[in-house]
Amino acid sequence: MHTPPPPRPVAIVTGGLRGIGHAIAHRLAAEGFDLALVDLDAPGNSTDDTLTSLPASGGRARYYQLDISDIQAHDGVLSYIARDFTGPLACLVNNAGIASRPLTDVLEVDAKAFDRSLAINLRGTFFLTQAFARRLLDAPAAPGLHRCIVVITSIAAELVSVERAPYCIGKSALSTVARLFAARLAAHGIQVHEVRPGFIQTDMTASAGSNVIDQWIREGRVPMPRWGTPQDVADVVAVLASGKMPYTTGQPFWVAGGLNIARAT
C-alpha cells in the first residue's frame, strides 16, 4: 500500500516577489518547503509568473497581497495561509523593507519619510513576527518539525550612513527585535535568526547608484572583492530555516564578504 508523503512545512517570505526575497523563495522551495509569498503587488500576471518559476519539486506556492505596515491585516493573511496549506507553519522570513529614497542628509530628513520607513522596516515587521509567533505557540510542533523566524536586516544595523538615517535606525532596531523574540521563544524550541546582507546586487541597490560601492570593491574595502548576490543570502537563510544550526539563536549572520571586519589599516 502506497503511503502518501507527509505534508511539507510552510515558509512565509515577505517581499518575496523580487530580489533577495525571490531568491530565498526559490531556495526554500528546493529545500522542501511550501511557500507563501507576501508582497505589495496586486495579484496578476507578474505574481503568477513568480509562482510558476519556483522549482517543480512537488511543493506548492501561493501569493498573498499585504502591506506589512497595515498591522490590522496581519492576522487575516496568516489565517488565509494556514487555511490554504495542509502542512504546518514552520518559518517566517521577514524580508520586506524599503530603502531610503531619495538619499537625504540626516539634517534634512522629514517626519513623513521617517515614519513611512519605520512603519514598514520596523513596526510592521515587529507585529507580523508577534502574530506569527503567537500562532506557533498555539500549535505545538509535530515531532521533527523545525520552526524558526528569520529577520533580514542589513549591514546598516551596525554601519551607519548619514544619507540613510531612517533605514539605519530601522535596521538597527530590528536587530534588537530579533534578539527579543529569540530570548522569548527559545524555550519553546523556536529559533530566531538575524541575517545582515551587505552590498547585494538588486534593483533596490541599483536605484541608489553603485559607483561608490564599485570603488570600494576595487580598493579592497570589501575583503571578498565582489558584489554579493541574492543567492548568497538565500543560501544562508536555507541553512537556518532547515534547522542545521540547532544550538544558535539571536545572532547576526553577516552576508557581506567580510565588510564587517574591523581593520587597523
Given for the second form:
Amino acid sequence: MHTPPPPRPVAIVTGGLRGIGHAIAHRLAAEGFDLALVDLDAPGNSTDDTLTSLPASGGRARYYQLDISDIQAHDGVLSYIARDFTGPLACLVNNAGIASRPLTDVLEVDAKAFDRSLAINLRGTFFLTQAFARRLLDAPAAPGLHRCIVVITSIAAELVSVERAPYCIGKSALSTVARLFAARLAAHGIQVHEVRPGFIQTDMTASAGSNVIDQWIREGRVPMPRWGTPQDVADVVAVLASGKMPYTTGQPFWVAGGLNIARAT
Ligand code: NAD
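Alternate state requested, the form predicted in complex with ligand NAD (shown: the form predicted on its own):
To see the whole picture, the full complex is given below, headed by that same chain.
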C-alpha cells in the first residue's frame, strides 16, 4: 500500500520577495520546506512570479502581506500560516530590513529616521520572533522535526559606519535579540542563529551607489575580493535551517568574505 510522504515543514521568510530573502526562500524550498513569504507588496506580479517559481522543488509557497513593524498584526498572520499549511511550523527567517537612506552623518540623524529604522529592523523583528517562539513552545515538537529561528543581521552589528547610525544600532541590538532567544529556547531544542552578511549585491546596496564598495574591493579591503551574492547567504541559512549543525546556537555566522578578520596591517 502507498504511504503518503509526511507533510513538509514550513519555513517563514520575511522580506522574501527579493534580494537575500528571495534566494533564501528558493534554497529552503529545495531543502524540503514549504514556504510562507512575508513582505510589504500587495499581491500582484512580483508575488506571482515568486510563487510560481518556488514549487519547482515539490513544495508549496504562499504569500502574506505584512509590514513587520505592525506588531498587532503578527499573531493574525502566523495564525493564517498555521491554518494554510498541513506541515508544522519549523523555521522563521527574520530577513526583512531597511537600510539607512539617505546616508546621514551621526551628528545629523533625526528622531523620525531613527524611529522608523528601529521600528522595522529591531522592534518588528523582536516581536515577530517572540510570537513565533510562543507558537513553537505551545505546539508539541513532532519527532525528528528540527526547529529554528534565523536572524539576518549585518556586519553592521559589529563594524560601525558613521553614516548609518540607526542601522548599526538596530543590527547590533538584533544580535543581542538572537542571543536572548537562543538562551531562552535552547532547552526546548530550538536553535537560534545569527547570520551576518557583508557586502551583498542587491537592490539595498544598489540604492546607496556601489562605487565605495567597488573601490574597497579593488583596494583589497575585503579579504575575498568580490561582492557577496544572495546565494552566498542562502547557502549558509540552508545549512542552519536543515539542522546539520545541531550543537550550535546564539552565535553569529559571518558571510562576509573575511571582513570578520580584524587586521592590523
Ligand atoms: P532588499 O531591500 O533587496 O530586500 C528587503 C526585502 O525586505 C524587500 O522585499 C522588502 O520589501 C522587505 N521589507 C522591507 N521592510 C519590510 C517590512 N517593514 N515588512 C516586511 N517586509 C519588509 O534588501 P537585501 O539586501 O535583500 O537585505 C535583506 C536583509 O539582509 C536585510 O535585513 C538587510 O539589512 C540584511 N543585509 C543586507 C546586506 C546587503 O549588502 N545587501 C548586508 C548585510 C545585511
